[in-house]
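One chain comes next, on its own, written as structure tokens: the form predicted alone.
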Amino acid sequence: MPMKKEDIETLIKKSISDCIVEIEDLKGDGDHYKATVISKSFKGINKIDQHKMVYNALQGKMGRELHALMLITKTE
């Protein structure tokens, strides 16, 4: 079952509390999203670890309920 973009945003915000999240449904199918996550907590952390923080926030749903996620992370 596809995941709602609001659910993705909620999970990320619960884990990275100071973040701003923008979610875009790329194909309109609820399975292919683009997420831009902006957070001060990414400062000094390399991109791979920033992405790991976001994937960890998804609590194992990546590859299951969430099929594809294009991820962009930025510091404020």
Given for the second form:
Amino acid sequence: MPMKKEDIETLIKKSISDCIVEIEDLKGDGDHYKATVISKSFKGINKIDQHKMVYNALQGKMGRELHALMLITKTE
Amino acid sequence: MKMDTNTNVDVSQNIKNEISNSEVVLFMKGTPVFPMCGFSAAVVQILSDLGVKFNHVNVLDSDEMREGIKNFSNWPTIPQLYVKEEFIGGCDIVKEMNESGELLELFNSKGINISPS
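Switch over from the form predicted alone to the form predicted in complex with the partner chain, please.
To see the whole picture, the full complex is given below, headed by that same chain.
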């Protein structure tokens, strides 16, 4: 069952409190999104762990309900 | 199909063997010649453009491998790139590193031969 853009944003914001999230629907099928997540809490954390923070925020949906999420993380 | 503990142990050992026996190994969907997913194909293209020799594991060959590698790295998606037993990342990170030059630096620093085409 695909995911809604708003649900992805809500989950990420709930877990990474001070972040800005920009989500682009790449195919309109609820399965392929591009997300840019900007948060100061990424500072000093390597790329893999930054992405894992976002994946953890999605509570196991990444790779399951959500097939593809092109992800860019930034500190500002 | 209930996965009994032996299968888990075998898969995890297979994964460790693949990673330790290869300087560069890409866990991917399909093969470098016939990638079965755009993200896997993108990483194959990056490695080929850099002229890096790499081994690959087609995770579509076994459900145990497909799930096992995600558990092994605690990373929810495929492809996954490993260089000298270190998990480098999936498609997004490898792409970002390639664009910033970090990937080339990584290979040089790890003594991996490259021959850009």
